[in-house]
Structures are given as C-alpha cells and as structure tokens.
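The data below hold one chain only, encoded as structure tokens and taken in the form predicted alone.
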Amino acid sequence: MGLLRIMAFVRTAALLLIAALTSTPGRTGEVHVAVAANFAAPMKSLAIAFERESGHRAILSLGATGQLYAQIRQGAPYHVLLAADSNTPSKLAGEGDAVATTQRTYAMGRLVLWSRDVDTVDAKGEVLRRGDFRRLAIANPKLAPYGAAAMQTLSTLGLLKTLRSKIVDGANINQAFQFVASGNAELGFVAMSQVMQAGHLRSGSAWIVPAHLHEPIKQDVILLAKGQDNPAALALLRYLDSRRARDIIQRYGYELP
C-alpha cells in the first residue's frame, strides 16, 4: 500500500472515530444532506430515526443527481450526498469536492413501470409494445440515473424509436411520478420506492423492470468537502451502515449491496 493510500486510510479511520465519539444523544448538530429524489421517502424516515438515536438533525435537499452535482460545484452548503448513481460521487471526489475514501454504496435501486390505473400495466410490461397510450413519463435522462435506466430499458426492448414521441421528461424522478399520479401521463418509469412498500403495490398497476434490461442502479453516498469537520455528517455516514438504517432502506423496495 502506497504512502498516499495509507494516509487516506488513516484519515478515514480518524473521521469515523470522531463520529463515534460525537454521535451520542445530547451532542446535537445539523447535517445538510443532498438526496437523490428517488430516495426522498426512505431518507425522511431515516432522518427521523437518526435524530431520535443520535440527537443530530438532518436537513434534506432533494433533486435529480445531476442537479445536486451542479449545486455542489457551485458551492451549495451540503455536507453529505446520497446520489442515485456511483459516477457522480466519484466525479466530485476527483474534483476535490468530496472525500474519496468515504464513498460507498448504500442501496441498489429498482426501476418500475407504473400507472395509477389498475388495468393499464400488465405483469410483463407488454403495454409498451402495444403503445396504446399518449404519454410515457420518465425522469430527465441527462440528470437522473433512473431516467437513464428508463431509456436503456426502451433501447434494450427495441422500443425507443417507436415510443420516443410519447416520452415526457420530468426534471427528476419525483416530477415523473407526479405526471403519472396526476393523470397527465398514463404511465411512467418511476422508482420502486415511490409505489411499493414492504413488497406491496400502493395503488394502480406496475411492472418491475427486470434488472438485465438496464445498467445496475448503484446508489452511492459520499462525505462532501464541506462536511469533513462536521460531527453530525460523520455520524450520519456511520448511521447509514447500522442495522436499523438498512432495515428502513429495504422496506422501501431497495436492495442492499
């Protein structure tokens, strides 16, 4: 192991030790967390549990991963990023805006084709081949990894050219979900966490997109440069590895790495 890698390892160990010493209830602090929109619901549950167990408060800012990246590069005061991919955290680390040694996968996302109508989406997604709908909502594939996965799915199925004129882009996965929930689009590609919990569909009809139809949605967390000396940020990173946190993440339909 080279000297630089040893130094990085020692620094990470020191950060985690600080987190362990400062995460006890009574020593309160705040951590500003940039959260990929697909992870909004579980992160809100995690923030409540985190505050109850550590005493620290997590302040959440939601958006497409690409939007959050741009905000961080422009100096947004975030301490931790929970992205919907692994490339963005790596890129931020390479640009000096994040601590590379803290990057790790916190969840594996699943893409779902969903409609609020109980009869629209069949169990095999054949509705896409029939094409008997006007609008198909997806998140902006240039900004949102779930949108990119949706486009990959259509391409793998050989349907991208046929359906391109029906696609409507949401700024992020939450807006794509709202397009479908409001009826402005008959169906759309959304995150499993938005429509399923504990393995049950909340409403409507859905097709869980087989994982082989798109690249894995590997969601990584990373400590940002502005959070290096923030005990609450370090405590949150530590908390995400706890059994309690992992149970919450799984309840919202995510797979664990």
Second form
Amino acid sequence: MGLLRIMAFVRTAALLLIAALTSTPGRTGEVHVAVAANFAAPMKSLAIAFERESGHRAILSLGATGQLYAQIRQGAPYHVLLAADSNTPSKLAGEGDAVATTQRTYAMGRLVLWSRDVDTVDAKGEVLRRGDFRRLAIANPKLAPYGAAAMQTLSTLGLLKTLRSKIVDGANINQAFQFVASGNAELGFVAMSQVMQAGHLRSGSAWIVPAHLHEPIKQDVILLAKGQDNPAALALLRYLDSRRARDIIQRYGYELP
Amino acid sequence: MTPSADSGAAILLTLQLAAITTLFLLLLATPLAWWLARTSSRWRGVIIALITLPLVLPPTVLGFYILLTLGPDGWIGNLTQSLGLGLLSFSFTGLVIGSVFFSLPFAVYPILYAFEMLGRRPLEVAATLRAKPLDAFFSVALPLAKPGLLTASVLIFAHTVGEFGVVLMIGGDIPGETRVIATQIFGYVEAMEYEAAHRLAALMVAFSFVMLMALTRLRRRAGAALP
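Given the form predicted alone, state the structure of the form predicted together with its partner chain.
Up next: the whole complex, starting with the chain shown before.
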C-alpha cells in the first residue's frame, strides 16, 4: 500500500516536471542578451518594459565588450549583443557569428571623469594635470571601449606618461565605477550613465570629457547567429527602435544617433 | 616554454607574494595553533569557525569586504591613512593582507593538527627536566611539529599562487604590483591571447604538481603520512 502510494506520487511528480520543462506558455519566449557593462542600468529598465509590452523575457549577461566577444566566439548561447563599440559587432558579423544587416547604433556614450568627493574633480578636469591623487580607475582598455576612450583622452592631453603608474584597471566599467564609489581610487573614468541621471550628477564631482578628446563611443547592437530563429530576439531588436525605448535610453544619459 | 616579459613579471610577483604570505602566516598561525591546541576556553569554537570561514566563503565575498576594509571608510584604511601610509588597496601590501586572510585556514589546520597529535606527554617530560614553558615550546614542541609546519608552508605557498578571486577584487591589475599569474592568465584569456594563456597555464599545472609531489616527499622524510 505504502509503496504503491509512493510510486503514484513519483509518477505524478515526474509528469509535472516533464510538463514544466516542455511547456511553451503562449507565444512568449526568452531572449539571452549580452550587454556591455556601461549599459547595465538602462538595459534592466528596458528589459522590464520590453517584457510588459511583448511578454518576452530578456535574460541579461553583463561584461566588458571584449569579454562578451570572447564568450560569443567560444559558443556562448547569446541571441543579441549590445556592445559598447561598433567594431566588435562588425567583427562578429565578419566571422559569421552575427547577422551583419541587423547592426545599428542604439546609443552614443559619454565618458566622465568622476570622484565621489564633492571637490576633487573640477569643471575642466585640471585635476589630471595636477596629479595630486593616488589612483585613477579605468576599465580595462583591452576589453572595454570606455577604457580605450579613457586612454585616448589621457594621451590626447599628453598625460599618459605621467599618469600611467596611477592607473588601476577594472575588469569592466562597472568595476572601475565600484573602485571609485568605494573610495579606493580617488577618481576614475566612468560612463555618464553611471553617475548622472536626467542631466544631473547624482553625487560627488565630475568632468564630462569633451567628445573631441577621444573617438566617439558609438554603441552598436547586433543579432547573433544563435538568435536568428528566435522571435523574442527579433522582437527585442524592434523594441529598441521604439519611441519608448529611445526615451529610456536618453533618460540614462546617452545620446541617440 | 618561454613566457613573455609580461608573464615573467607576473611569475616573479606571484613568487614574492607567496613567499611573504607564507612567512607571515607561519609567524601568525604557529602561536595561534599552539593556543588552540591547549586552551579549554569557550571561545575556542568561535575562533576555529572564524579561521575556517575563508575556506567556505566565495573569494568574491572575501575580496569585497577586504576592499571595503582597506578603503577610506574601512578600519584598516583609516588606520593606514592616519599612519601616513595612504590606502593599501591596489598595492602589493594590500595583496599580502588579502592573501593572509585567504590562506589562514591552510596555515592553522596542519599546525594545529600536529600540536594535537603531540599530546601533553612530551611537554610534561620537558617540565620534569626543568625546561621553562617557552624553552619546551621551542626545543620540544616545535621540532616535533615539523611535518605540520612543512605541510602548512607548502599549502600556503601553493594556495597563494593559485589565488584569483580576491586579487581580482582588490588588485586593479597593475603590472609588477598586483598582476599575478592567475590574473595575467585571466587577462590573456579575456583578450583571446590563448597562446600566451596556454604557456602560463601549463606552467601553473606543472608547478602545482611538483609542489604536491614535494610535499609528499618531505612529509615521508619527516616521518609522517599525509593527513
């Protein structure tokens, strides 16, 4: 009797499990999105709005663009890439891991020199010339376009040589931000979206790096080969073009192309 | 196998870090283990649990708290700043502090085990021969606990060489200062320089194997099997 009951229970449980694993509720699906770290906050907002409008769920993986590139080359199961540059998506398209015709710019990023202290960074970024600080955090320039832009800025200003020994690398722009936010580095180059909201600095002091000091940070999105047959991935690409999505992107301190 | 200049610097730095950490931890863990082996304090359990924490915590948790502690809001950061040393995050000294926490259980356990195996008898004998406690510790207990000390040294050294998560959290990847072998390999892999990553990674596998072989040899010679 006891054994029979247990077997009946196990069978029901197994059936439920199979049902749960194989079900496709309605026409909604999931899209795996690889997101450059600087775009983490806006993408989280976008994912919520996207799910509300389309019923599709966006699952986000964050990293430096170069990091995501390496993962995609090694077969990572991402459907869409939101990079922090335009080179990486082009390269992936050239290598057959992405669909070239789907590539376009979803945001233009701005680089900001930021400190959590109110009077460390002046409005002209003279603090870099004075050099009276211990550490300057940037994102790893090999992997993160924002890190590369920071290096270009320093070299345009002719300060690369004097400041090189003070530079600390974060694995991505979020770690660079965290080094500064925790006070371990007095200042750092971060993305505008990390420290400003609706045009206002949230805390500390900042210098918005003039755009002519580095190559423009043109952030491109592209459909990856693994997402070609995923309706949710195509829906996300369409959604990024929508009025609502563009509003959200702008609200986080990005310019639109 | 000819590692590049980058790899060379990382190897040198890693060996320095491991050597200094081993030295510090032996000095710290030996008296601690001695006390733990002989005390009947009700704090013993708490202290052992605290020492064991780094073994079970993800290195990111350790790294995160060490970063906050070394920073301007943390007590170590406050201390070093008031001493005029500045902040220790992103410095070699900072890595040493991180490594000492990270490898603490690997230092204390083998030594504690050795002291416990000793029992009270050898020291009682020493006492009847009128050896003062400190003298008995240095001329009786310590030599008898040699296999434990050896094991601890090898484990601390190897564990520090293999350290990754903590360094990633508090290091800032500065060549010659905080870029150790593990983070250098990570950098190579992330940048898809697989050739360079391979060379360094293979070196690590060989090194770790040799270390473990050496440990077995040393302990056999010291007259004890691996615990």
